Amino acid sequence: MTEEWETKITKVTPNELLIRGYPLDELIGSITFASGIFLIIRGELPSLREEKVIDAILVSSIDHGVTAPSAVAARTVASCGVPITTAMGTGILAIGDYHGGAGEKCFKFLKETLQKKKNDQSLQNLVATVVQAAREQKIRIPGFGHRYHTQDPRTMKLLKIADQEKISGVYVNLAQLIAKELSYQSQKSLPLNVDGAIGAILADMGFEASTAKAFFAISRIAGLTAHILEEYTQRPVRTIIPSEAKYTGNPKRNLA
């Protein structure tokens, strides 16, 4: 006898597909991709505010050029003449704790930090204590600082949108306090980076920590596709060295 198991995600019957109870054909053309992602993960459609923030998160991580290990991996494999899905999969497999994983780690760190708060303790005092302990133990707090950006422009825009849409809560506030305290105690700029911002926002939205890395991967697959398609136009079997890349695309242009 075959053992039955349950799923609450999608029901498939002849001529009908239900995504979390909604007919897929009715969702097509009626909701955005961001809303579809929210629905299938969370089980309910997002509010307009949640939809806008999820969409902003997806756009924010779409690409970071050939500086990203996932792009180098995807392009290297693509140069060998493999199918596009193989190259895409290779890029995704390069996403882990050290590339694309800071959002999940920051999410967990923020949760753990808040759990340490005593009833009469202020957030500022909590943050000062936690940052000092991390520095004494030589532990790098994930989600802060960036090897290219001293002020990550993606972070600033994401936080602005999350604030405007009234999504920002205790975790975004906590992350910003940590960024200030890190810079104060280290005497150097260690701002919240885009991964940390995404982790904090998703925490305030009630997602699971692991979804921070998932959202990064969902977003980055679009950028990887562009890199792979471009790589197909280059000579085969290349050694991809990011520092040797020369940008020859459009100059900076304004969004109409």
The other form holds:
Protein chains: 4
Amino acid sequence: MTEEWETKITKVTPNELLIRGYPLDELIGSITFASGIFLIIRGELPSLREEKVIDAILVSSIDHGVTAPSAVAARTVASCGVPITTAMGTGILAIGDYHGGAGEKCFKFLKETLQKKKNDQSLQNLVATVVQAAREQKIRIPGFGHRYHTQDPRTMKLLKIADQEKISGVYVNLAQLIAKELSYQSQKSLPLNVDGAIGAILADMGFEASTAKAFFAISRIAGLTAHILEEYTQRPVRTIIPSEAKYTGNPKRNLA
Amino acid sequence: MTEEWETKITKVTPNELLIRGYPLDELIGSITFASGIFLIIRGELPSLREEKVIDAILVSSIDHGVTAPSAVAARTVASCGVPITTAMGTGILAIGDYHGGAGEKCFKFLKETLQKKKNDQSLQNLVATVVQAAREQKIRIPGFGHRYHTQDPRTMKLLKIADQEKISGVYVNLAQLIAKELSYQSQKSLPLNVDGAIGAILADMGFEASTAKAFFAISRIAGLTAHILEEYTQRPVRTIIPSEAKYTGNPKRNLA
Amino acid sequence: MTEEWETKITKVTPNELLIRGYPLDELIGSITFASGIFLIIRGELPSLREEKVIDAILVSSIDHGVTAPSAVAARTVASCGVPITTAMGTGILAIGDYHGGAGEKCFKFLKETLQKKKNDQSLQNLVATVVQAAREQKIRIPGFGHRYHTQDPRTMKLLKIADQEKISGVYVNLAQLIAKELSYQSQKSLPLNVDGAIGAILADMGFEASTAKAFFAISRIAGLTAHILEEYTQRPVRTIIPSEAKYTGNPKRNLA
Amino acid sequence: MTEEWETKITKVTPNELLIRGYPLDELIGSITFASGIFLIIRGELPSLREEKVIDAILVSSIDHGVTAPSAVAARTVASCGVPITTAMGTGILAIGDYHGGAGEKCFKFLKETLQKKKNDQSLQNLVATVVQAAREQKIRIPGFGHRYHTQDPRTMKLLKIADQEKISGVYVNLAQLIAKELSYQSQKSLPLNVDGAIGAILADMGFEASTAKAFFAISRIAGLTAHILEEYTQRPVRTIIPSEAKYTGNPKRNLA
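Can I have the other form now, the form predicted together with another copy of the chain, not the form predicted on its own?
So here's everything in the complex, that chain up top.
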């Protein structure tokens, strides 16, 4: 017998599609795309407050310019003469532990940190201990600081909306205490970055950790599409001029 | 000198990100994700009517169950123990000429058909000629009929919204005339399918043809994410039982 | 300044290509493809014995039928109407921890096991301890046993060649002691499988662990190509019939 | 009933694998990887002459330095923290019409050209006509000239081996006549390039056109692997410095 394909997501019968139970034609025109994304991943429609925050998260990661590695990869591949979906898929493949991955790692770090909290311990004391331990072991806490922005405008706006919509909870609180403590102990500004903020907010919303990378990818595919369409208007084959590469390998030699 | 990376999409400077000119932190919380997608691809924010239609398009393609080839590919790859973004990218790679590709082909067909119209020719006469020619050459007009649904509920709802929002124009009209003529000449129901409807609507909105495949991919990545997360809860390595495959090749032989 | 691209692999100047120092036109016609693969990855040409073993490894993983998950993914994507390289890339993406990944994990396990060996401890005693610990913690040692083959003909042939060519060393020896001990302690046959054998042989050849997955992929891309070409001769869009999927989600419900 | 998976490539039964009929364990140690590649794609083992030429083709495309777009894409993605097979797959996705794709296009052009030959027409006359027509329509004949090398050492060596092994036939001959005519009519050197040579040789060997791209990918995956392993030794996240990108889009503006 062939592998069985069992699913709780979508029921397909002739002339009817149920998405998490709802007829798709009822959803079309009634809900926003952000609500649809929330529904299909979580199984239930978002509240208005949740919808507002998911929209904010999805808008916040939509693009980071032509120099982001996913844009570089997608445009390079697009310039080689492949279909638009091959180039879009390539951009998604570039999202990994070091690009769009800090949200998932921050999410997990916050969960693990909270689990370490002893009954009579204050959150502030927990944070001080955890930050000190990380500094002593020279471990970089994921989700704090940014290689390019010192005060990321996206983070501040996202956190403001999560607060306003009463979505912020223990994980956002914990993340902000860590940011403060990190800056205090290291004597340099290491604010929560946009990926970290998204990780903390998704944790407070009850998502699982891997969705942080997934929401980043769902958001960024829009920016990647724009980049690929722009690349298609340019001359084919984006390459670095060979003379620009620095060769540090074996000098010329001949076969014996 | 290295290849120059020039772009009209996003400007990145320290602590400021401009998306098509707008500060990203201003957009967060102010616009929906669907508007953000429209903005980054088109360069301008959508009108309220355009936003409504884009949301409808994006919701309409969000999933077609576990048996769609992109879901099969994404889940199969996810079951092999790869990161979520590798599996998401794989699903996008499956979107091609025969899966999610009919929208782009229908879009192009409608454009080409309209260009053939002679000054004194009625649209109805044009359509009759084109359908007859396709039937004589046994060419299947892309975007009509569905292998599984005879009356696709998504199509009817999408077209209703496009009409209500006054987005439907010459291409939607042309597509519906073709559907009627196809059914008349072939004596069987060949209605506009969901991909065809999206192609026609995007043509009326002024997008370019390849965006039909792109919008399908942007929408479907949400469903693929749900499928991959569901797959991760199951036992690894989805394979067909080898005895199920039918071998029709060379009988056993030995090296000389 | 733009990211510098520094490399020890290939030097490109007008009308001259040096692969690890050797002029490429000298290599063409003088070395086999397997030697070329060894050279470009390792930096030096293989000995005749090494070449023989690398050829054996590369032939051994060339295909495992239409039912392997990488073949399922590649053929499914190919059937959607994408270019051959998009489908080939898809097949490679399916190679992960649970498909073609046991070689790398076995390689690492063997290295770690040997590092645990105390000075006065016999290899046999080390193996007995390690196997017992794994069984107590219900950890499956990677590279032993196969879901389908009980006596994998590939493994026996590979190990025979590695022995004949005097490539087998401490890691192959260790792997075989583990197999014997596993079968003894569990009272069922858990022989070294083909991935495990390749991991052990590559360890003895001085490669690094991640090359086990890479050699699998380099080998399997040949089989994937054959599958994709075969798929292109068939009717487009490979899907599972929707009625075959088992829906276990929410019953039908309507929007409030 | 679920889609049937029928295949002529590999038969898998417990403890036996037949590749195109041959027991895989018999092939291991008896044939080279290049022969295995030929066998699985063509269905029959190569002659010694065919094997020599396939090895030459596979060695010739093994790498073109860090600046080739497939290497740029694969290394960029690898630097983002993804598994080795995700990065290898990405490199393969970059192989398209404008990168590694000239062989397939040249192959098709040669086939189409020969089909146009009238019974009493000399090959030289056919070539003169075809080259003139292409020049008048400003169509670039695929497979001739190289953006970087004026005298590609790979091409000359490949053609020499194909001649020596008596593999060169009508298509190699035709390709060389076209190169001569192109240079004569355009008064500049437009020699057959390496992709064109491979296309012509594969045509003479009886392969189908799409295998030109496939052989390029099978060969290049070795170089890509070396590049990815090298990239893993470097600092994560390869990006272009944002200030290097040139923004030519909308000036800053605010939401209404």
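Residue numbers count along the first chain shown, from 1. Under this definition, the rigid core comprises the largest set of C-alpha atoms superposing within 1.5 Å between the forms. Only a predicted model underlies this, so the values are computations on that prediction, with no experimental measurement involved.
With both forms fitted on their core, the C-alpha atom of residue 250 sits 48.0 Å from where it sits in the other form; this compares the forms between these two forms.
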